[in-house]
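In the block that follows, a single chain appears as structure tokens, in the form predicted alone.
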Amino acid sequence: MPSISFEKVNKKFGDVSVVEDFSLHVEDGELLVLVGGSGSGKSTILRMVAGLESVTSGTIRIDDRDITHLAPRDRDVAMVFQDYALYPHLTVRDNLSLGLRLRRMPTAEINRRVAWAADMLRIESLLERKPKQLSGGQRQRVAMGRAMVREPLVFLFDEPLSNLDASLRARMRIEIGGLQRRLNTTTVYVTHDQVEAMTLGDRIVVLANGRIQQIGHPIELYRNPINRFVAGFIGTPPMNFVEGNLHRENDRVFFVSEGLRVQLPAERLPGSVPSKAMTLGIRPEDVTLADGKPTSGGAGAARLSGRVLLVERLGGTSHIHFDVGPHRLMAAVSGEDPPAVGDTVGIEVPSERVHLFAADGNALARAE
């Protein structure tokens, strides 16, 4: 399978820049996920690969072949859209084969490819139905099959699961991931959903305002976010943030804010960190109730006191929202007997699990 290379790609709509200095190499057979919020430029990047948007400057290559200015039909890529884009008057079989028939491919080869895709996607029994007779998940499989029968060099997925309900999205994530690995086709997948990104991607590219924020394997982005944006975007539930200052006492360094004081391991801080405004980050799953069974912390944990504001019971896990002074924090705790709203609870914040961000948002210290 080919690789994809982006070399300083920029895209402007008039005077508005939507993609800036985008450089990236997608490995052969890799499933790369572009994730970001609305307006981050992720779909525009995908459409430039497909040839549906022109490139303002820069170069895109597939397998060392410059495709920057090629017509879409000459790029040998297949794209799966959010809205399925099936022809309502055609059967599933005809939707799958239409592109091949327009290319005047031999009938025997068309039948082979349609049968192969239908078998891979388990839609053999649906071939004579029309789209209105299909569920959302079945329509998505047909849309995927239409891309598969082309046997392209590259698959492009543009938020393909956004129209499905939560349980069906979870099932389709498993199917898409398994299918991509069986086919071993280089794939670029666009989503705004960080859960999809974390569960599907071999690597993830986090985007904001048309620029790359961080590239890495899912667990790398989760454990070591490079800045506050990535820290808040990756992880469910999202990271807690507290504004405060660093305070030095002899050889010890503390993060201090109203109602909150956490000692920081000095060896994890750059020697030149000044005593000025900072942001402390702590993931909800790293916050534990002091009167429960802490899963981390110990001697290095800061002990705080908070008043419970809301309890979200999710079965074996509960999300506890509480106030510590003026700060609103959340803890993700296990067990079926969480505290009640209004209770005052003891809280442990393990110092080795906190993140520290400078005023410009860049990470200064990351969790171990």
Second form
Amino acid sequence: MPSISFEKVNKKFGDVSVVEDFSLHVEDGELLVLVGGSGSGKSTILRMVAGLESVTSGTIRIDDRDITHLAPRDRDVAMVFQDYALYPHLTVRDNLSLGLRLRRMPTAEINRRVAWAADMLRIESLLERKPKQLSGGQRQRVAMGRAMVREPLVFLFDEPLSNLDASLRARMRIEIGGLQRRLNTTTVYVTHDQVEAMTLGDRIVVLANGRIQQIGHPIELYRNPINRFVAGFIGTPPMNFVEGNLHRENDRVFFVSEGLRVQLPAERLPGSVPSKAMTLGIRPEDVTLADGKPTSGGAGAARLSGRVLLVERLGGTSHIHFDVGPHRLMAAVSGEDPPAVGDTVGIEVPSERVHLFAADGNALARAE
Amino acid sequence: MMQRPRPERSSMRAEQRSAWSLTAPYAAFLLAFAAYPVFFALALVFMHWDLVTPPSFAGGDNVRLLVTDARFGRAVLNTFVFLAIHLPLQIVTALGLALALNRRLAFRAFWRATFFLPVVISGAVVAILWNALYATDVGLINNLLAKLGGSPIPWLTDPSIAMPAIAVMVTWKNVGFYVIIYLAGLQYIPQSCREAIELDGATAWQRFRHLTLPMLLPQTILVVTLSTINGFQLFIEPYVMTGGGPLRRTYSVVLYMYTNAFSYQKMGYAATIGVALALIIGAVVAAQRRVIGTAEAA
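If the one shown is the form predicted alone, what is the structure of the form predicted in complex with the partner chain?
The complete assembly is shown below, putting the previous chain first.
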């Protein structure tokens, strides 16, 4: 199985730089997810691997072969498009086999591969249909089949699930993950959906404005986001942020903001803090509702008081939105009996779970 | 208790009234200038009429004359010769130009407008212009040939060349219209499909053969149908440029119909030719659709 390496890849459209200094090594058989908002450059990177977009500078290799300037047909990569890009005038069978026929593969081998992919994707009964006679999920399978029969060095997925409804998306996500593990083909997968990224990726690359923000295993990004962007992007519901200042009292350090005071474990802070102005981050699932009267400070957890503004009941869990002073925070709590709107509740923020970001957005202290 | 909604008869009647009044002007126009002439022409098939004296019943005279008339047969053959050259030429040039104009091209709007220009110029003007181009002694084309070392070609006076020459000219005149149709079809091919076939390993020719051409089939059917119907009505070009000669080789069916009607005042026979032409066009277009339809299903 091949690996892909990017060496200082840049892409400009006119004067606009969309990918900057992108260097990365995708391991053999790895499923790497590129995730980011629109305009982050994730699709452009994928299209540069496919050869559908030229590279302004830098090198892309598959194994040791420099593919930077090869034509798409000479790269031996297969891509699954967001709109599936099935050939509307061809049957499913012909959609699957066209790429092989164009490469003048023997008919027996073409038939074997089509049968293999159709069996694997459970689309045997659809082979004589045209794409317009298929549902969204079926088209998605055919698009994957077309990539599979080629037995390419690399799979590229460009937001393949974004045209499907939520339940089908969840199902196809599982199927793609399972399929990739069985085929063990090196895969680059682009999505804007962080849930897709978290569930599918062996590793995730978070992108913003054409630059890599952080690379890591899903849980690593979740636990130790390197900056505020990654912290806000990874994890649902998104992390709570509160602007404030660090305040030292003797050997104790507090994060202080209006209506909120959280003691921080001093040993996790560097000796000199770049600035006093800080942003505190806490994931909604780390915030707990406490019984009894709130107190401020304390060693293990800060206890605050908040007024409930909105309750989103999701069944087993609920999202509680509440005000703490001028700050609006959210807690994700389990149980089927959440507080009511207007209630005043005690809130616990465990100090070892908070994240701190300096004024430039970079993480200062990481929760372990 | 809930009230059942009453059918509002008066408002329905008002709606019908306004529908009729809105369609009436066009319906009147259609009856006067389309339906009436059609029925009149059908009636004329069984009449003798010289435009001066009142029509008289002719029975099957006109039809009998038609099936034995060698000149009519010649005109039909000429028109088929014209179509045999014009149709493929029209499809290839229109498709080729559309493909070229669909690319990123400097002054693309200018080129598109330029190729469309002949479509809006009067057929008679174009014919006169091409008469000058085709002139054997002083024509621009032969002049150019002479400069390249060739001998002059009698474009419009050689019986075997005149009809192909007219076919080329008609193709030139109409190409812009069909380019527009093909351009619209090309815009409809999704960019992702073009990219997918490129990744599937297709060469430029294979991309054209396996994606562009089949996806332009609806447009091709339209181009074939429209240029067949137009081609069968070939008239102004031979009328202005050759008068049907040399040796009647450019005598089209419509030109023959016109001559019978307005030179010989044989309106009944002209109407018979017209009806026969309509039947021929219907049969040919139906046959074409059948052939192309089979190709599509394959």
